[in-house]
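Only one chain is given next, in structure tokens, and it is the form predicted on its own.
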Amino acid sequence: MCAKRLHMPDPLDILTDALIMSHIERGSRVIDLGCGDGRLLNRLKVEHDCSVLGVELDYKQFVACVSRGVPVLQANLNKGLEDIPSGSFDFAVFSQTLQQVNRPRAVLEEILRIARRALVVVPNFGHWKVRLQVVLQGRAPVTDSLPYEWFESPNVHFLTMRDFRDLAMRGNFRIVNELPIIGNRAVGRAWLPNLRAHSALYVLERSGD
């Protein structure tokens, strides 16, 4: 994982925040893993009366969280969440971070140990612009939703929506809801979502719950 940056900026952060908040019940216990400057957690605390905790690696983002009054731990997600007891949270938010950790499947299963549900937002490397750049230019893609050159990118894994569904089938969790984000909105059903969505929100639960 990139040592410099864990939180990846989301060009549609207002839309993503609203989408995540719409899936979190008022008064819930919420942990945001890779919480950045704590913007979302602050809104959940103030507007939804949630009990919140952030986890962030980047020191500047960590300080920004503290400045907002958001409780936060500075920790590396690759080293696990063993200090957090099972079932401590109702919801875990994992937005634009999955592709940055070394072992995504293990981290997802650990997240669903500490939280009843996980809200996971991932970039979709199957988007047509990404494919076109690779095919026509023969170079690592740079798009609005993937703004970094390959040598600066915090991403260490490159997944598509199909890959995520496959991961869910292999892991000890299931997809409760899949919302492709196309343009400036999330849609419940979409034509060719793996080609058109630049990112997607997944609601996950442990299998058997």
Contents of the next structure:
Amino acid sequence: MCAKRLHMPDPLDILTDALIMSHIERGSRVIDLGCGDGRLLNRLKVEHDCSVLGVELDYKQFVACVSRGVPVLQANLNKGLEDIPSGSFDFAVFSQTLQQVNRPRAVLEEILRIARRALVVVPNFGHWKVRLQVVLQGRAPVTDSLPYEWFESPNVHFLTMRDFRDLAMRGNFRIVNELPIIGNRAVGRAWLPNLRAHSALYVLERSGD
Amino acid sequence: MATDIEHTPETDPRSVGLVEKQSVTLFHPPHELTLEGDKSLGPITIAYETYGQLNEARDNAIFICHALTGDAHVAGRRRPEDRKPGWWDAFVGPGKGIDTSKYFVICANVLGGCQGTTGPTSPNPATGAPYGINFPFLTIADIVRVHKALIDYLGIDRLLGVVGGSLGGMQVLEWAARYPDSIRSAVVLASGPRLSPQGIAFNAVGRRAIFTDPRFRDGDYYGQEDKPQFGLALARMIAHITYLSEKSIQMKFGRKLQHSDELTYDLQRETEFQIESYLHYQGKRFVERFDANSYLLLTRAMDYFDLEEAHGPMRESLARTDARFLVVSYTTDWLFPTGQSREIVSALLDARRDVTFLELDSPHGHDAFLIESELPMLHDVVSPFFDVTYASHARH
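Switch from the form predicted on its own to the form predicted together with the partner chain and give that structure.
What follows is the whole complex; the chain from before opens it.
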């Protein structure tokens, strides 16, 4: 595997964390679905005085959460979140995980059952590098932000920003805010975002609210 | 579960070493304990063991609740020549899951048991003879109330944690609902807010086995030479099946025969398969250490336990404590299936409490939390859980 295909997540994750945190009010109740080692939740707890809960399937990551003092449920997002009572949270964070679940629309609706607002970060497979790789090389893309070979990728769905907007039209929720992430920053009004953003942050709310 | 002695208890740095059973007598008349069944009982002797040191602030105490037929002897050895250490020796000790170099650990025998705390085998002060079947009816709440009195006696206002599996887990829930300000954290393993009807059914068959043993003599068998061992052994055999899993029986015994490679075609033969031999052995060993009247009482207490029946909806009763919760279930536990744990978790989330939940993958069924090979996983979670609870308290 070439060096380019190695994943260097930290700078991007820190950026995403900061971006997510800027959308969460102090003292809120926050759930992070696919919370990894609980780093973001711990920051929300310590710096923003939030009351937090993580959901994570991976055992090592789960233990890391416990060691940080972040309360966490070991659960598979594909099997639903039915143990979590409706309206338990002010915010749900769903970062770089939507493309990994079997039924994204059902999971999003479930998330908006348990939380008032959802902050969803998704990779944009409409990015020009991805498009170029597919067109020129005729191969599944491997880029800095999508660093997996197709056969070991956790991603089971491939979506673009346009696709996500379509999904939001069909689901029982609406997009309150769309923030394309270009390079290492989130841009409120970007030119050609679907071509230039490697990821996007969406703020979602239930349609009824 | 048993480990062979590789070190003597005095030299093994990972053992709590030699421990002594202690006891205290409380609830002297006229301050008897009024039991849930409205009868009063006193005086009550409570037998317990402690490990590690209580610190000056008295805020590092962890109370361990034992399961149905367990006892206060949770770790270490009482005599150097003891072949087996306490029932959770691999989990309780210096540097272990519950670290006795940091925490002061207490485990007490339950009320109504037969290992030192007042129960049917204890002399009734009114007659001088053992209580026997006349021992008053008791509940999990009564057990916990007695243990709370012990904690008060030890001068501990608030426990750092209360931990228990199975019936011990029920006690933990009762602690949280009844004494919300007395605990900083609660660890509930392989347990639930009530026993399932299926669990009650198994207990019922066990009790019937004891009642129909001719030697049971309506519970008045103390002083007799022939104890009611057949019924009690049978009760244990039935219960033991519920502690295992299809997978663990398959792994350990399969359909292997006990005595030869061929079937004997002999109905009189008590053990043909290895699993039969194992169950008989478990039954036989059990009657050596347990009392039939205690078994009747404690299984009934377990059947009766219903946290919601006693304290109202869990989301309200568990909301009274600000303790942190850790709930653990096992994939192959069919006595307390994961759904039971999830019910607790759901109520805690509804109550906006701090809860961590994990279903551990184990082939060992309900007993997994006692199986040595499963303990490293539990250690990974319980140890940091207590560390964080202790540190967060120190900060405040």
